[in-house]
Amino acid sequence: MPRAVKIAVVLGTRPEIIKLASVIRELGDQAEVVNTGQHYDADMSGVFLKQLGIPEPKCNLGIGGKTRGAQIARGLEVMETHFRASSPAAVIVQGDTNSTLAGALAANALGIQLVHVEAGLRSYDRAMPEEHNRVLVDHLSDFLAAGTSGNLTNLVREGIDASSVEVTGNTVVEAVHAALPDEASRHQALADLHLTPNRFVLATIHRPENTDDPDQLAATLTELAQLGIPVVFPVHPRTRAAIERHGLEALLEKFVTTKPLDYQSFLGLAAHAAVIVSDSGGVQEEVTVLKRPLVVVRRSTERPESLEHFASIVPPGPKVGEAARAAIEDGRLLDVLATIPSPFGDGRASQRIAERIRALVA
């Protein structure tokens, strides 16, 4: 590149850290990390920054623990001030978090080129705050890195110029390959928890739609507890608070509970689970790389690509148990999934994104 320009990379949640790590590595010294602190719990974000080798952030905002509006407003205020002083040639945001929208608005306010990684996802569920965030950011962006052809179709349908979009694949593919522990380490982790490969369930539940209603949360946990094989349950801080608030602590006695897992540990367990049960968006992508079945505990998803082969989607309650049992009892499922390529690309997304950004700011 003819001149040394800086690229601001905005992150602040576990998914952003995981999915932008490879982009940051591709950009090298050009990348300046801005950490919003949206996930302020060390188990949710701090360990990921260290584990994935992300350089020390140039700016730490500390917006975690605030309401959605306060997070966006504070993030916008501080990032606008920071970008005005640091003058990055472009700002990269990822996904659909409050940090993503705040970073996009700050870049737009100052006329800085905006790059949206993982553009074009749509659930068409207006009850999801993330849907509003991702739509707004897409329409503000100068370059949109779409993970799949379906994402591109969504963007063009909304009137976004196709020349500003590239189907790069999703950076989750390279993230999984880079972070997955070796086989010996994975089997040792299973032994430490007294687990047998392909004979346990891995469950993560954290979204408000699954934790705010005590009856729905109790129904989901009860279904999981009755599957007949061990269920490993890394308990998200929000979920633990909800369980305590609703008086459901006794249900945890039926699980193998852990604190939130670092990315490597989570992938190591997921790679050997009979089925994963989760309401996470990222897990819907990761299972396509790990070749594992997934039960998505949600009413809508912005990742329909996973549903074709790897995942089923069910609301909280009895259907969770039905779908999980079907996956556990299907003797051919794991063999079939092992032959199906991930719909999220070939593991070169970060390289394509970095090349397009260099062209954008040249």
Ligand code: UDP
Contents of the next structure:
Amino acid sequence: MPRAVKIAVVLGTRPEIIKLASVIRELGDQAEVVNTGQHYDADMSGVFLKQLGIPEPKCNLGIGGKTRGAQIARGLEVMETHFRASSPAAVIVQGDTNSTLAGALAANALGIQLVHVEAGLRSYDRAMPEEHNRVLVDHLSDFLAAGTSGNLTNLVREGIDASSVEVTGNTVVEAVHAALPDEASRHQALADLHLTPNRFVLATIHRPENTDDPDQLAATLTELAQLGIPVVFPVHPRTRAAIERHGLEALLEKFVTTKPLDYQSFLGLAAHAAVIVSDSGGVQEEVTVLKRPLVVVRRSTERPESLEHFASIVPPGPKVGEAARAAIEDGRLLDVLATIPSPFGDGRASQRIAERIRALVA
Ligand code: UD1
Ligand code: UDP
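Please supply the coordinates for the form predicted together with uridine-5'-diphosphate (UDP), as a counterpart to the form predicted on its own shown previously.
After this comes the whole thing, all chains and molecules, with the earlier chain placed first.
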């Protein structure tokens, strides 16, 4: 039997691990994992690699904790060397992080076919590094897996050939299906934290726009602290550092704070939260699978599909409290959301992506 061609899969941050796990599973022995190490704490990386069954990486880069420029430059340099030696038939990158751009540039430097999973998202907010990363990666890619038809439209509008794009759905749908704990385990986890289903809030904040300015961060935390029901707050390392830097530790006393949670535990809580308040990208998609309301604390979003039924978008400050309270007090909202299908796909995106990649490298 001829040896199957290898496909390099570049990941490095928590959302990349989550959203590429099912693609790696579909590719089986063909997948060779490259870990950039952009996220490096055990609870941001190692726990996810283990829980989601990611095979041992062929290459570890250790770009975590560096500046944006250094992450991209070092990632590009090491991956170019690695790909030259390992000669993958294609390189897969996901999303819009510095790791994503570094992997894409390395593939491009060597003329290796580039696959972008989660292509075509646009916030049109040029203050976000992620917007630059995703635009650049889309324009370097040979196959673009778009999560929604809106993502395809964004790409075509920029002159990208529609024949290189497929609307596959977003792999987050199958990620949620695979990792959500069963109901009994979820209820036990809630009881362990003294939480009642539908009577608590789950909050995550990590974007520079929400953490770098002490007034903005304090305003959001103050609003959350006044909601009148428990707020579970798993704290991202960027946010933890910002809270310490700005001297805002006292505000945390009102929350059930935790370290970043493993994926199963996070989804288990999200599935029963009265409302989720977050600036996360992935959470905007997950709530549509879990059928929960979300308040997006951002000035722009690249995921307008969530805003149709599941989410509202507000800037940091008083509107956060207003929007969260409205969701908590709406007696019909959960029943309505339960009937609405996710706009992000049917849970077979990874299968479609793997099939298309096999055809690409055949
Ligand atoms: C990165 C991505 C962002 C994504 C997020 C997912 C870019 C430009 N940003 O943001 O799009 O939403 O990951 O969570 O690529 N840190 C630790 N331990 C860790 C990881 C980070 O202490 O395991 C610290 C770093 O040292 C740094 C800060 O957190 O000071 C930010 O990390 P970085 O990877 O630069 O960006 P994120 O904010 O995590
Ligand atoms: N997540 C998690 N534990 C947490 C917080 C988030 O497992 O404590 C998951 C969440 O379900 C989502 C992903 O991490 O799938 C999102 O990561 P993040 O918000 O850091 O990045 P983004 O999606 O904004 O790029």
